[in-house]
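Okay, so here's just one chain, in structure tokens, the form predicted on its own.
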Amino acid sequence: MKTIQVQLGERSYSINVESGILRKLPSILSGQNHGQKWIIISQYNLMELIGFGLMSDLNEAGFKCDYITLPVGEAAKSMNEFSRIISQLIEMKCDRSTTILSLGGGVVGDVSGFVASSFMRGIQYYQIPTTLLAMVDSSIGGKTGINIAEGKNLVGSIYQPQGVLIDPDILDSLPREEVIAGLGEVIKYGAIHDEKFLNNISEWLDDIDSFPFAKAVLRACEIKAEIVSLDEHEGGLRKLLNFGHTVGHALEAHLGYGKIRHGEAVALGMKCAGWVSSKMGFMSVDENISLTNTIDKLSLPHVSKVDPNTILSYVKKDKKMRNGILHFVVLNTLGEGNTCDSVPDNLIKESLKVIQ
């Protein structure tokens, strides 16, 4: 097993990389078990194709596991979804003892996250993350939310898991096209902090029946864990980690939670802000022409339609927005991402046409 430590002091945790290791969780989660309810969150198909399985194996070694599943997609991340699931959990009789198990991609573990922080003002959580995109970025760092009205994740926390535990061999159980969308956010971590592992993706990409997905898991795990051990918060560096995010958001809201997954939004989103930053002398033409030509690797929707005025009116609305000013990630160089609060709104507007 690899183990990867994300060192905030008192906060501090594991991330556990292990093939097969839903199998080992019962003896693995044992010391931790002290007679309080467990709660699996998820989805019901996963709880079909695992789940039920865990929930049993977690029975049988003494635990008291039930579980709550949420619906499929971006419509769960609701405050109506959150507050059925608060009842729920008091209806079953939950306590400040209680711990919940995060079982799923991006979508569980932002609400069970959120749920986690406020429930009982905080109880204690895993994450077990099924998705690519969840087992290198969001099952990591705290960040937990749900969406409203005006924009994604407008409303959350940063709140840590007491571990993090990945399986990478779930990846062969999901659709193919979810695993690429995932590769988008994992391109993100080369682009912004190791020019030698985006050089490799692109490399594993030219045969994706080959690619090493657990290899890459661990590389991106091991640079997001750095990252938020330096900058919890995200008061700095932290912030390099919403490359491509910024246009990416605003397409996930622009054409519906849903119509695009989020991992091939930050993808395009990337696209974009590599454009930018070469644009405005940060970044090479051709160091721009190497991430796009990795990026167009992979098998991303065509967005025709999209207003640039309606994009812009999402990204003045982004969380990046501080005091009115827009810190937008760019790149420096490849591997080296930077932060830019003088990116003018017509070169917002310009850049998506690297995407249409």
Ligand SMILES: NC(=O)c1ccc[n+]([C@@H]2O[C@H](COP(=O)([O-])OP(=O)(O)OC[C@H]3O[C@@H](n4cnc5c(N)ncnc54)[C@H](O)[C@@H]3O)[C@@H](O)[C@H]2O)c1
Contents of the next structure:
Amino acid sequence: MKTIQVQLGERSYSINVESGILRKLPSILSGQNHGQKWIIISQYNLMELIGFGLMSDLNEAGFKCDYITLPVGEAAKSMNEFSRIISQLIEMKCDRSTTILSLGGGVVGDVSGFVASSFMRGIQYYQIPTTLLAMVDSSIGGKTGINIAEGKNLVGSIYQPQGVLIDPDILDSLPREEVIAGLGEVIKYGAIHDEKFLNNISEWLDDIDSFPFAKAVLRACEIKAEIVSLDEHEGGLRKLLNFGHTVGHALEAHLGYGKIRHGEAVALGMKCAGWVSSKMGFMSVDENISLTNTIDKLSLPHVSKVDPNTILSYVKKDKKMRNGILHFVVLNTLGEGNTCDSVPDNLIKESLKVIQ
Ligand SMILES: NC(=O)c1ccc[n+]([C@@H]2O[C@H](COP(=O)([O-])OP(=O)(O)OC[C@H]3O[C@@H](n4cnc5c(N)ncnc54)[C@H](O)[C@@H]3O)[C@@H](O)[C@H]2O)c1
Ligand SMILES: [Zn+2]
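Next, report the structure of the form predicted in complex with the ligand; the form predicted on its own has already been given.
Up next: the whole complex, starting with the chain shown before.
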């Protein structure tokens, strides 16, 4: 088992990555079992695939384990679903000692984490990510939240899990498009922090059927853990994780949530941000070509009807705006991200030509 520490003082926790780790959960978690209720929050398809097996393993080992399901899709990150789960926890006689096991992708992880942060003013939870995106990104760092009519992730908290348990074998059943979307975030880590990793990813993408997911997940988690450990509340360094996300989030909002996957939008957003970086003289044109070539190895959806003015209006509403200033993430060079507060609006609009 490979273990990575997220160093946050008394809120520190480990990320464990190992093939087949799910079968070992009863023994891994036994030290934390004090007779409390354990609730798996997941989706029904994932319960059938993994969850029911996990629940019976835990119950056989003396845990008191039950489950709650969320619907599939972004709609699950809603105030209604949030309150339904809270009510269900009360109905199940859960209390402050209850521990949540979040089993799923980013949608399940974001809602479960938010439930854990607010139920009875905060209970313990573990992240068991099942998508590539959740393994390398959303399960680490404690960002939790739900969407409201005015926008995505506008209600939430930063609330760290007790641990993150990753079984890369679970990716075998993940649909191809979800894998591709997750690879967008994997490329991001190489782009902002590790040129060698970026080069490796580029080579691995030449034969995606043999892509070494366990290796890539491990390196991506190391980078995310390092960044979160240094800057939990996104005061500085953590902003770099938003590379590709300014245009990415705007694309998601413009095209409609569910029309494009988060990781796909981020991959397209990185092409725009790479172009902006070279246009503003941060990284060279050749470096941008190399980044673009890597991203283009993902078969990304084609976005034809993107209106630059609408994209810009979404960019202006983004959470990354602080005091009216947009902190746009650029690359100084491949493997080195930076924030720039003076990217002209026109350049953001012009950059959209590289994805159409
Ligand atoms: N909290 C954070 O830091 C953070 C970071 C990035 C993204 N996010 C959020 O994550 C969400 C996207 O997450 P996602 O991309 O994981 O999508 P998702 O959670 O919607 O999962 C995608 C689909 O894959 C299915 N699935 C999951 N694991 C599977 C498996 N092993 N086999 C077969 N099917 C499986 C799910 O049921 C779902 O239908 C967005 O809401 C985004 O805002 C949060
Ligand atoms: Zn992201």
